[in-house]
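Consider the single chain below, provided in structure tokens and representing the form predicted alone.
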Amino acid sequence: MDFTLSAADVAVQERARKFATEVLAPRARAADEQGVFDHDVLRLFGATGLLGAQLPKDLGGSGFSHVQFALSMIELGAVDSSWRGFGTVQSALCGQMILHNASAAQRAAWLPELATGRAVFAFALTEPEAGSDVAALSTRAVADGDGWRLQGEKCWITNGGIADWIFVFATVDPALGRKGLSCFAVRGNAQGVRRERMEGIELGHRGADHARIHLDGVRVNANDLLGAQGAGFAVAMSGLEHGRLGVAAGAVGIQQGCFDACLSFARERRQFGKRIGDFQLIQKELADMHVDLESTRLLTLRAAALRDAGQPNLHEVSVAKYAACEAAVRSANAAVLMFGSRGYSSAAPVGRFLRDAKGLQIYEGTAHIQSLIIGRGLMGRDSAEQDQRK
């Protein structure tokens, strides 16, 4: 095994770090405090080529490997999780879902716009009564001539309020469960689409756009179907598998941001006549953060490398997301405590890191769901149960 990054890997990492430090860092605090999505940042983001990520160059993408995508998301996550989240939804969740399920005409129409940020995309799966239980979603797709009418409600949709295209998952018959699901591309300004901000103030990711979307008889045509009819569950999972890698990388980034801030603070802050980092208790905290960071970085890059090698990585992505998100919460919690009263204020980034880390435990498959996926994979199928079914 060779853990050395190639020159191309390092170049992508440095490109992402430059964007994060020069563009995101000066704006991160204000965006969090004001809850503002900055369209000027979107324009600059699109110019970096990072939104194109793993998309083929002939479709406007950057042709990154999955390892390079993960490296870029780590750099963004270390500075601003809201924009890391945008990058993951746009380039991985939606971009990879389009790449692997769309027709040639759909790919040619959507992917170049997605890669530059000229068009914003959203993944509309979650509903008030259906989150982890995808088969329970109630948004209906009722046949209407050569197309369908969509009726229902989606919530907590990242980019939902600003998206030019919304991928809506709906069922033709709730009794069919997963087999009744299909994915439809809906224009954000289509007749019958009503969008509103989520009520209240988010705990974290406040610089992102989160929307509730009401669909009232929205008409979609046959060519608005993404993938085959009835294949919506597989289409959703094809996006989530890639999106979860971005979330894992973002959680590694939060750990990196916490560790960097704490190491600098421990060297500069003096109490009782010496640096606080010279106290063994603080050294223990730094050691724990460092070990979590390096461990989950390797888990995340391993999951990405398996995908680059053409091997299945569903289990490894779940392991990486679960481990990295839990570690991010631990690191951010320790960072706030180490900073003391300074960490209790938005003047330091560690409080924002803690709030953002909690979000990573929830979306694109909660920590509970990831642990179930991992445990189920470890157990395998019950041979006795299989014999009973025969």
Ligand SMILES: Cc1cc2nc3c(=O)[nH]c(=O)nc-3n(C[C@H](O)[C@H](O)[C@H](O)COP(=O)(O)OP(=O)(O)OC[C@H]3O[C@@H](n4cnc5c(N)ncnc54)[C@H](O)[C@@H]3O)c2cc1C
Contents of the next structure:
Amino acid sequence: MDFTLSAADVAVQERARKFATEVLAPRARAADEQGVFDHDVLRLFGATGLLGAQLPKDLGGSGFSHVQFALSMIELGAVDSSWRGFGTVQSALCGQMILHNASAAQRAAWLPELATGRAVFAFALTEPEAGSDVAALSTRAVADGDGWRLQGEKCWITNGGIADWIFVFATVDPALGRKGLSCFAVRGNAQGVRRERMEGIELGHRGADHARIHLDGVRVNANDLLGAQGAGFAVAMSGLEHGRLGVAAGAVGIQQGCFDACLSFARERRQFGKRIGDFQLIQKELADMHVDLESTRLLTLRAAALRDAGQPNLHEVSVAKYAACEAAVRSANAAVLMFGSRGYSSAAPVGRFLRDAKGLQIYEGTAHIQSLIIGRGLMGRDSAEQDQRK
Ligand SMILES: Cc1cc2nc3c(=O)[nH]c(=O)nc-3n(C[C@H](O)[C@H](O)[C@H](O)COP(=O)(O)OP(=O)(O)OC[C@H]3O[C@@H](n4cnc5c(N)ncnc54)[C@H](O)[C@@H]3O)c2cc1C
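Starting from the form predicted alone, produce the coordinates for the form predicted together with this ligand.
What follows is the whole complex; the chain from before opens it.
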């Protein structure tokens, strides 16, 4: 087992760190306070090659390994979860879903646009009545000549308000459950698409775009189907397994951001005539943050390395996402306290880290759902039940 990063890994890490420190860091506070999606940052992000991530070079991608993708998401997550989230949705969730399910013509049309950020993509699964229970979704695809018409409503869709392409999951027959689901590519400006920002002030990820999308008789053609008809559940999961790795890496990044901020602060801030970091209570907090950070980084990179080795990693991705997101909330919570009154203001980043970390526990499968996947996998199938079915 070799834990050393290769020169190519370090180069990707440094490329992401440069973008995060030079472009994201100076803008992160204002983006959070003003809640505005910044198209200039998107242009600069597209120019880094980081959005091309694991996509093949002949399709405009950067040919990263999964480990390199995770390393890049850790760097972005340490500075700004809104943009780390954008990168995860665009390049991992949508990019990998296209790569593994699209026709050659669809790949050639979409992936170079996606890798440069010239087109924005969104993944529209969640509905008001179907969150964790994906099979309960009610957006309908009704046959219409050689295509379909879509009718329904999606919510909390990242990039939903700005996307050029929205992958909409809809059912041809709700009675079929998962087997009725298909994935349709819909242009963001198609007739019958109405988009609005989610209501209320969001807890975190305020520099990101999250939308409610109304679909009213939206026409989709036969060649707008991504994957086979009825294969929508598998298509969604093929994106989510990569997206969840990006979320786990983002959660490691939040911990890195918290740890770095706290270590500097504990060395600088003096009370009772000492650096606060010389108090053992503060050292215990730093030690706990450090152990969480190191252990969840290893879990995340192990899940990525398994995929690079061509092995299944569904279980390991859920373990990494669950552990890293819980640890991110713990670290950010401790960081706000360590910063004292400064942690209570947006002038310091730790409050934003805490608000963002709560989002990571919810999207791409909640913490509860990750622990269900892990527990179900550990239990395996009930052989008595299988015998009864025979
Ligand atoms: C910032 C943000 C970005 C998002 N981006 C996207 C996106 O790009 N595309 C998209 O499709 N969706 C997106 N979502 C939606 C997200 O994926 C859902 O919020 C999530 O899947 C949970 O669904 P829900 O909110 O309806 O909660 P529910 O499923 O209603 O769950 C409510 C509570 O019940 C728990 N629960 C549910 N079922 C079980 C069970 N079987 N056992 C134990 N507990 C259970 C949940 O863990 C949760 O605590 C986003 C959400 C957020 C907050």
